[in-house]
Structures are given as C-alpha cells and as structure tokens.
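Here's a solo chain for you in structure tokens, the form predicted alone.
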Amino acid sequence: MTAPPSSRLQDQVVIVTGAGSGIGRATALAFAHAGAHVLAVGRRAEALHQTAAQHPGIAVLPADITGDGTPQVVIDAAADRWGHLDVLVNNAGATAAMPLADTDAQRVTDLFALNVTAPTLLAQAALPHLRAGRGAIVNVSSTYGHRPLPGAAHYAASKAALEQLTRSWALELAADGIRVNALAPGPTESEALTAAGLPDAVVEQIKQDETARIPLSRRGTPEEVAAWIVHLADPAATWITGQVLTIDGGLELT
C-alpha cells in the first residue's frame, strides 16, 4: 500500500517563496498539514505572520529575494533551523501589464530579477542540500509561460524562461537525484492583478473575461494549485522530472 502524503512528507524541510498570500500561502499550509517543516519567505512580514498563524509548522523569514546575497540567506535560514533542506518551491513572482509601446527598461529588469534571476540563485544556493538529500525543486510558472499574452508579453516571457530552466535543470541535476518540475496555473484567485497596480474595475473585468474563456467556467483556487505542488514535491513522485504541469481549467486547450 502506498503511504499517504502526510507520512511521506513528515519532517521534510520546505522553502516556499511568496508565501504571504495566494498560491504561496496555500502551498505553505499544504506542506505543513502534510507534516513538513516550512520556511515561508516573502517581502511582507505581516502577511507572512498571518500565514504562520494558521499552522505551527510554519516559520517565517521576511526578505526580498532579489536583494544581493538574499538567496543564500534564505537557504541558510532553513538549513540552520532544521539541519537539512528537501524542497525548494520557487513561487514568488510578479505580473506586469506592459504593452510593447509602453515598455520600460527598468520594469523589464525588475520583472526578470524576481521571476527568473531570484529562483535561479535560490536553486544554486540550495544545491548542496538538495544533493545531500536527493531533493526536489518546484517552479511556479503560468499557463502564459507557453501561450501568448498580448499586453503583458514580458511577464509571459519570464515564465517561459522559468519553464526552460525547469527542463534544463532537470537534465543537469538528474545524476544527483534531484527532481525539477514546474506547475503552470491558469487564472487563480489571488492578489496578483491588484499587486500589478491595476484599478479594481479593470481587475474585475479581467476576471470576468478570463472566466468566460475557461472551459470549466471558473477561476482556480490557491488550494487546488497547492495540492499539485505538494504532489510534485512528494518523495513518492520518484520518476517525474522536467515536466511542466498545467492546471488551468482547460484554458490552454482553447
């Protein structure tokens, strides 16, 4: 009989970035409920503490992962606290509505710093620990990492880069027993659109338009996405690597 996820993940050490809300918060909670020790990382201390208040297995580290040296600080914080590191979930990211005509060099730089460079440096810093425990990396992409997104092409491009990193790292690290996969959620209930600076009316219209295009006729929930992140990180998923799993209610089929 296959062991339940709660027993397989017992005492695993997991880092979840962007854990102050949305998919990140749901993921931190899902791992904690499965018995893991979770380091919740994010820029907003208050939001992280709200996440941690929901389960005693979650510790917090307020940090800007794009800061110089911060990726190593994050990895060391988990390893020093629990003695090892088993899973890195690169969830932190940002979206940006930026038509080509309005492209701003600094916004492009900042977007890629958070969505591509920071996950890379976190994975690099985590390597010695993941090698020691034959651990896993789960990158959070987007359905728009492999389909066009007019008006936000640079966001889509950053997620496409993350998906290619996932495939390349999977091959590069397979000999070390490290599995690398990605999850590509479709439109999910979160604060991402508001955080991108869009007015409430625009956010609501985008949500309505997205819902109308999704075959299952609804946006996803953070908990639905988190469940699959846990599945990909589960030690029992021994033969899955280099995959990008899309969870979007069928949107990519349209």
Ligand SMILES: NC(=O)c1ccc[n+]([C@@H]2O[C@H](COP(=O)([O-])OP(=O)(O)OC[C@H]3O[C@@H](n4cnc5c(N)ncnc54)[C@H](OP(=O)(O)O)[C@@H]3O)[C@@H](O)[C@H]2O)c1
Contents of the next structure:
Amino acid sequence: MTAPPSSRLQDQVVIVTGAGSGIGRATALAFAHAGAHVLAVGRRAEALHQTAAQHPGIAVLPADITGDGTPQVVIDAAADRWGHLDVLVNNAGATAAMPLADTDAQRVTDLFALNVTAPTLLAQAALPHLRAGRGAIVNVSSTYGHRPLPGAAHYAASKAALEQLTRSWALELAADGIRVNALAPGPTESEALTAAGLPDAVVEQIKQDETARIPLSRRGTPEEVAAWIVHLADPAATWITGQVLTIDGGLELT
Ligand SMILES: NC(=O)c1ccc[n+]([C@@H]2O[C@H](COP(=O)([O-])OP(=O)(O)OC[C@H]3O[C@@H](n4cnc5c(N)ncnc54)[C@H](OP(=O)(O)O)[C@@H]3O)[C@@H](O)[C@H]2O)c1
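With the form predicted alone in hand, show me what the form predicted together with the named molecule looks like.
To see the whole picture, the full complex is given below, headed by that same chain.
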C-alpha cells in the first residue's frame, strides 16, 4: 500500500527560499504540515518569523541568496541542523516591469542574479546532500517562463532560463537519483507586484486584467500552488523528472 504524503515526507529536510510571503510561505507550511523539517529563507527576518510562528517544524534563516557565499551558508545551515537535506525549493524570485526602451543593464543583472544565478548556486551547494539522499529540486518558474510577456521580457527570459536549467539538470543528475522539476504558476495572490515597485492602482489594474484573461476567472492562491510543489518533491513521485508543470487556471491555453 502507498504511504500517505504526510508519512513519506516525515522528517525530510526541506529548504524553501522566499518563505516569508506568498507562495514560499504557503510552501513552507505545506511541507511542515506533511511532517518535514523546513528551513525558511528570505531577507526579512520578521516575515520569516511570521511564517515560522504558524508551525513548529519551521526554522528561519534571514539571508540574501544573491550574496557572495550565501548559497553555501544556506545549505550548510540546514545540513548542520538536521544532518541531511532532501529537498531544495528555489522559490525566491522577483518580477520587473521593464519595456525594452527602458532596459537598464543593472536591473537585468540583478534580476538574473536572483532568478537564475542564486537557484543555480543553491543547487550546486546542495548537490552532495541530494546525492546522498536521492533528493529533489523544485524550481519555481512562471507561466511566463514559456509565454511572451511584453513589458517584462527579462522576467520571462529569466524564468525560461530556469526551465531550461530544470530540464538539463534533470538529465545531468538522473544517474544520481536526483529528480529536478519546475512548477510554473500563473497569476497568484502574493506580494510580487507590490515588491516590483508598482503603485497600488497599477497593481489593481493588472490583477483585474489577469482575472479577465484566466479561463477559470480568478487568480490563484499560494496554497493551490504550494500543494503542487509538495507533490513534485514527494518521494513517491519517483517517475517524474525534468518536467515543467503549469498551474494557472488555464491561462496557458489561451
Ligand atoms: N505571484 C505570482 O503571480 C507568480 C506567478 C508566477 C511565478 N511566480 C514566482 O513565484 C515565486 C514566489 O513569488 P511570490 O508570488 O510568492 O512573490 P513574493 O510574495 O514577492 O515572494 C518572493 C519572496 O522572495 C524573497 N526574496 C526576494 N529577493 C530575495 C533575496 N535576494 N534573497 C532571499 N529571498 C528573496 C522575498 O522575501 P524578502 O523580500 O524578505 O527577501 C519574498 O518572500 C517567484 O519566483 C515568482 O517569480 C509568482
């Protein structure tokens, strides 16, 4: 008989980046509810503590994952605390409204440092532990990792890069028994639009426009996305690797 998710993830060690808000917070809580030990990572200590206050299985590590040497510090913190590491969820990320005419080299560099380079260095530092436990990586992409996004092309390009890393690493690491998948959410309630520096009125307009375009007529909730991140990481998902799973209320089909 197949074990229920809670027992398969019991005592597994999971790192979730960007766990102080939105999809990352919901993901940290979903893993903790399934019995995992979770290291919640992000820059704002207060936001992480608010996540951890909701479940005793969550520990926090305030850190900027784009910092020099920080990815290794993050991985070591989990491995030192619990003795192993089974799952890395590369969720922290940002969007940036940036039409071509306004493109700024530093903003492109910063966006790729967060959305592409940091997940890469975290995965690299996690590798010995994931090899030892035949673990899993889940990268959080976006519907716009495989659709065009006028006005935010570099966000779309950074997520496209993450999807190609997912496929390539899946092949590269298959012999080690490490599974690598990506989750591509559509528009989901979170702090992402505000964090991109957009005024409230613009955020509201974007949300209304997105809702109108989504076949299921609403934006997603972080919990709906988190549930699929947990499914992809679940040790029972033994036969899936290199896949990008889109969760977007049907937006991809339009
Ligand atoms: N919401 C959507 O509609 C949507 C759709 C598709 C994909 N996504 C993707 O889903 C992921 C989660 O986003 P979200 O929607 O939940 O937005 P969010 O609420 O803005 O979450 C992003 C998280 O990343 C953390 N973060 C940002 N820069 C960081 C850094 N340098 N070091 C460490 N942590 C950092 C933030 O925490 P601190 O500010 O405290 O560091 C924040 O908790 C992102 O990769 C995003 O691109 C979101």
